[in-house]
Amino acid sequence: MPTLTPFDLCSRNTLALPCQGAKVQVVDSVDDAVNVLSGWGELARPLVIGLGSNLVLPELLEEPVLIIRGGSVQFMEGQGDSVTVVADAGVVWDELVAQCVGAGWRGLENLSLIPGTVGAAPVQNIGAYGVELKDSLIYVDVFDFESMSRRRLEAQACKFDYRDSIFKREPRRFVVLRVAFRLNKNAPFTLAYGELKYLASEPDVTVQAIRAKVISVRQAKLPDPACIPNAGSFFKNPVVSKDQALRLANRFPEMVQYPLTDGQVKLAAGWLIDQAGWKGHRASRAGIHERQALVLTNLGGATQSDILELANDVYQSVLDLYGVELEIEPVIV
């Protein structure tokens, strides 16, 4: 069993919640992570923390914690205009996107400025502006606690869905070590999402221009966690049946709805929360961002209980008004 030490995790979660980790191991490479995990034992499955951009931590964390820092990115030329990009789990996600876009590779540009590390990205199947991680992912190398070994999961085995994956459905079974993507120099851009639509009519639009626009839009909508502690979108966009969506549209004609290919309808959680009157709400230590109703913020000194109490109030308000249940997106530890 590795030597585990106390560690202040306040700076390792973007909500800046006070959290003292009682048993924390920090590693700087994939190989070190495998060595640590192999010696940990099957029962001591740790919580893995990258940058903590999708976590709501308690004030005291008794369970084992593994922090994977840094790593490398490899570009392996494929056939024609394609490339395989392999990135270690500890690499900062947006630094990976910047490298790919800088080299002219298409596929990840719509996912620019999403906070967190590469290792966290497949857990959430991160997505933005019409693109999801699964669209370009080839495989994920993991440490599997069931077999106590390193193995490779092809994309299909990851069971990706909207903000979901096998890594969320079977928590603490896998530790992501590396992720591989297939990108292309000439793949068609995805420009159907609101603020990116105008770029579709640009004759010489570039992958660099799309990244710049995505960054601009995200910075205008979402507060920088370094300035205003937050965990990004706190609720998932709810998916309802076509019949329920029709009933809601009859009652609220202005409600934002997105029909899905499976016949269901996705609603905009931010719109629901905003219309329920929560945007800009401030409690004593937690609040709702004034420009983005999906973002819960730490106003100073907030704890996990403050954040969850506010989240529950928002949940109940939306349920009472629309009959729609919201689901929290970050992981509650």
Ligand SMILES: Cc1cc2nc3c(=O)[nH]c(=O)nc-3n(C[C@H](O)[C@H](O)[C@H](O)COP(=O)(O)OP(=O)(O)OC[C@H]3O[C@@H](n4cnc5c(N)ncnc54)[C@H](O)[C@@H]3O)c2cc1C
The other form holds:
Amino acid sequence: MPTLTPFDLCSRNTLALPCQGAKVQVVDSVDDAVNVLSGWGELARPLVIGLGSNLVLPELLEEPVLIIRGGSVQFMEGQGDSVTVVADAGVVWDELVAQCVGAGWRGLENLSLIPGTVGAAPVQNIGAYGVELKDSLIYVDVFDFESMSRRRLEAQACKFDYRDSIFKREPRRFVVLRVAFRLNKNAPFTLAYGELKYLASEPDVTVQAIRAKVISVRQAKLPDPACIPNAGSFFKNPVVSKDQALRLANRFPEMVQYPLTDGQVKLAAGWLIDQAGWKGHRASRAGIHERQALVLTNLGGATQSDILELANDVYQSVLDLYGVELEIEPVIV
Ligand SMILES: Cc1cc2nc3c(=O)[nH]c(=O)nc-3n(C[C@H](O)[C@H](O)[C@H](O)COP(=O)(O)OP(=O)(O)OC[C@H]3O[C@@H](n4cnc5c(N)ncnc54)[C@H](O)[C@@H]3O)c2cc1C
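Return one more block: the form predicted together with this ligand, after the form predicted on its own shown previously.
Shown next: the complete complex, the earlier chain at its head.
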């Protein structure tokens, strides 16, 4: 059984924030994770860290931390055109996508190159290019601290929403152990999003071609955390009422707006921040990426408070200018 030790978590978060974990347990399998959690008991609900690509960590973390590494991916046979894929929490998300796409299975290709682990993917229902995790997810196996036991949550019980789920709404209750997906050989592709649209008119577009395109678009648009530390989009796209959207459109005719099926309207957080003049902004240790206004970066030596101070300034200026409240996407610990 692995041991509980102090651990430098700076290299375990993509913002590269300095963070000393006082009590960190690293395990290499789902079964070890369950043994550790059962042993710790109800009161020691840990912070689970995957690859730290959606976390804003403090300089000192005294609570217990669990890191689940590695694991396997299983393809269940015998379902005609479809397959059930079950992946352990510690598997790197993009390695799972690469395996599925490599075998010709459709469903996860638009989610290529999203950093992180399989275990974290249901937490904020990861999404990109018109596809969300929930679209192909069947169930999530968890350790539930309320019953102190393993259980299975079917997709509906996960309460998925835009960048949201029961795992985010009830933090520290569940540890995700495994995730199961239903993928298909012949399902229609989702190609409605900007840079993928032209593929819809290609005669023999393949799942591999879509993954390759998604990867090249992401590499061109988003800074690589290995070179410029960041946590991806720092704010969610805000959703406003139809009336507010109309008032905003009258004042700012060029504002980007996406009507939703429930009558509300989604605004582009990146556009609001860009128009408020933040793109390329550099404070002493934290900044806003020069090509992507949604991405806050560690310019060198930033701590959690540098990042949160800048985020607060951005929040306030968008509120003053547009009357719209931004919501932070990563988890602030
Ligand atoms: C450059 C970049 C681009 C990104 N692009 C996208 C994108 O296109 N779409 C998108 O949705 N996200 C995106 N993200 C955000 C991030 O990749 C996802 O949120 C990802 O799922 C986080 O995985 P992780 O393993 O790094 O989780 P962590 O950051 O380690 O953890 C995130 C949260 O999940 C919890 N958690 C982690 N593992 C488990 C587990 N096994 N059980 C229970 N809780 C757990 C943590 O406690 C924490 O609350 C991007 C991030 C970066 C840096």
